[in-house]
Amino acid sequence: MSRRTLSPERPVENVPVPETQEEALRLERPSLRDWTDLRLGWWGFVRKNLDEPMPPGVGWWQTLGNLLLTLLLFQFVTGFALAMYYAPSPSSAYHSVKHLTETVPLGSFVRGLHMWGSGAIVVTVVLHILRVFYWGSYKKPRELTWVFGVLIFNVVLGFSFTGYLLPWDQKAYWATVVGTRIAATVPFVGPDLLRLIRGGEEVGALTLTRFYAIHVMLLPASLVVLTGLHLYLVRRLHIAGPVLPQKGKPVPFFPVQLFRDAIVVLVGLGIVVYLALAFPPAIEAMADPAGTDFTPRPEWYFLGLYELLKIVPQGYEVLATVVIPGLISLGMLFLPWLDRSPSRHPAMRASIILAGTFVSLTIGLMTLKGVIETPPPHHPPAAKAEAPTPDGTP
């Protein structure tokens, strides 16, 4: 039962009408939960969620996104942390990053989670990319929702090539500079690129600033905006359900996925929260742009890049750096139109599981190739001591 008012703010509204001293007291006196949703609307929201239907068939797989979107939010409390204490010029980056990991109380401790929840989201994002390639699920009408997550890969491998530099050290700087080169191989416009990105001729403090900037304000921002739009899509569109559909009536998310979910969630920062505390961030020795006994190497989701550039004929290194990775990137992006087959079986679409299966073990196995040969962590020779003299004086 309601009374129809009228109000200059809202012309008409329905108002209701308590039938209880209880009903009246509660809309006399909310609760903390009433009055929140009636002005946020938030329960609502989180009910349309919770009772999103799942298709039959949907499991583990599909805990991917969720664990992936979690990593972010990590990243982003810990990156917060971490640029609380970082100073980002070449006189006092190295030693702020050191002070934090050797001087503030869990400052290693912050900076491991920091730098292994890196690794963790671009093994995800990759499972995540895979899980969907396999499955078709980039089809129509999900076209968009593919794209946008690739857009995001993209943006997380920028993440993590900006913020290697940071710490300013040998390891960071040698590594930058071999990274920087590959734009120099782009045909015609290659060495103005070069310095656009590192502000000069070399790796310097303007080389610094920039990636800094890109690291804290352009990528996040961009990332924010993309996963808006992939998880809307997500949502309108809603999950696709197995390759074969299985029978049975669409399941809501929970109580079931919610648990796989925070399952898998508990289990990959259980992961990361080891890693940070088993094998903590080292630090080389400060850069050195005149030093010459540091062999360059990038990190480890760098490496098949690395290792087909280290194959391919003098001279043609413009294919290892820019006109394979070109291919694949456009390939991955044009996708879901490249794929012409209107079956999401893999067996109907023989030719792009093989030659999306022939491009993912090529990089998988030079990725491994890299990692064997990666040399171990360089540790400069402490300086000797000066013989004492006779009379035992230094």
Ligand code: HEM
Given for the second form:
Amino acid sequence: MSRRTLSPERPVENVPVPETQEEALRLERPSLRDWTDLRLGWWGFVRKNLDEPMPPGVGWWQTLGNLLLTLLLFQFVTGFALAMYYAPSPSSAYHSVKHLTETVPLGSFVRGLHMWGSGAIVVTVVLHILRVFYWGSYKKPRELTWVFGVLIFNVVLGFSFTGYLLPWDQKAYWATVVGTRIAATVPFVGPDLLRLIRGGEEVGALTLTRFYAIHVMLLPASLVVLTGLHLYLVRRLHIAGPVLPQKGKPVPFFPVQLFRDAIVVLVGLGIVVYLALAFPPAIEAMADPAGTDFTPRPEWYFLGLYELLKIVPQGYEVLATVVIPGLISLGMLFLPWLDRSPSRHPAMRASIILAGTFVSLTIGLMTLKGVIETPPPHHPPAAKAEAPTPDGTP
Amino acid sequence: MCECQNCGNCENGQKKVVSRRKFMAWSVGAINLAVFGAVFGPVLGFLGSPLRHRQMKQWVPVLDEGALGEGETKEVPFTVRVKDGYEMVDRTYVVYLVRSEEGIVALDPSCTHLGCRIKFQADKNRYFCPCHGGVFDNRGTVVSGPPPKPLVRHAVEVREGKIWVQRSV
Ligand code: HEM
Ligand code: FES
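What would the structure be for the form predicted in complex with the ligand, given that what you showed me was the form predicted on its own?
Up next: the whole complex, starting with the chain shown before.
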């Protein structure tokens, strides 16, 4: 007799009545697999996900979500490890990071994984958003999948902003001084908002504990919930096929798509591991509010915003700090309702495609400009050629 | 067999009373609200405490008066003991002192745009901000770039041969 597996397709009440003594014994002492399955329904869950139908035409572009999931897992593990060596106070933060990087075995590698992993997440999340955008996969009934995705994106940016401060070196300190000052430009409530974020007037001990608590408690918890909802919806609504349906029958997720996912995860993580080894994380001089030889610069993916700040006319910085980023965020959040066209075909929603492409290209180019023009630390540029007036006064 | 749920919705001539069911539903809602408030009320008040912070002024001697020549601009570091959250620390700040016909002016070195640390270039007699290209003249007036306001001036006094600067803490 073949082995019986109990899976949710076979409801619990239908547990067979043993016919022979031998069978009675077997049911009394089931295999571990049967035993757990009867209680957890685990194998049924796994099977259901492995059999998830993929419409024909689903391929490499649909592997980015799983890469993100794996990278997130890495962040949780490496972040947990780092937290075990980290002390969030201005007098110890810097030394604890220096210690774990320079003295603790593999410390530099683990910190490198966390650092390069965060960059990889930003890159992958952007690619994932672009692919969903061009495929029009955010349309009915997947609007909320998209909305949870946009919230996740904001959480990811929050992670990098709060994480950047934690080493408490010059780079961390000054990027946070400038970054938090952006809040002060919000009309009416700006100064209060700044104080709330900093935990006081200046960036100091209370800013560090605030950022730390947000980075290791609030954001991970939000991310877990949001990612859970996102994935639940991805499975519930199934993946959208290509814009123009292709011939053929849906294929199960396992093995072909899972294989693609595995290859992409291998390559993605390979790159992160390589970067962590080849470019180990640095730590600069300790934060010094009085230091003069330091040019503040944000994490590279905020450089687009940094460039924007340079070009808005004097007195209108609220455009660069609040209005433009705010409009882009709201536009992303409500995209499924801004795009009224029922068709997913790019030609049928040309204005949205053009607007999205324009915004993405602009952000990309500004970021590139920032990367090229922002000087590395400790090499302050000679002040820009400012036509000197003969007597040195205006 | 049916039993009247006293839902109050029918016209069977029954008194309009709040049903047991409704009463309990509302109670659960109210209790949930109270639990929610009991957690988030205190926590929000606790986290919002920086809003109640009051600024205080403090006079600090920073330089011998004789050390600042006529028409000179000096970058002067000074150290004060400040309360940083839960700890007292010695923190070094910088002020730019300028002596001109209008007397001594003390300029704060934070760019009024987004707070980067400005630097004085003696040969150009200007302050340059390394971040987004703000430029100020030697009295702190904006010459070019995004800064919306002139550099912040601290109150200055000369007492017993020393230059004192008033800082807000
Ligand atoms: C770290 C965060 C994220 C994770 C782990 C994640 C994960 C996934 C996974 C596994 C899928 C299945 C198909 C695929 O991989 O393409 C998916 C689909 C999707 N994602 Fe995400 N995602 C994340 C962030 C985002 C963001 C930021 C957005 C949008 C702003 C987004 C919007 C969508 C949409 C609309 C789909 C459905 C696509 C379809 O049905 O074709 N996701 N996501
Ligand atoms: S902070 Fe000085 S120009 Fe922006």
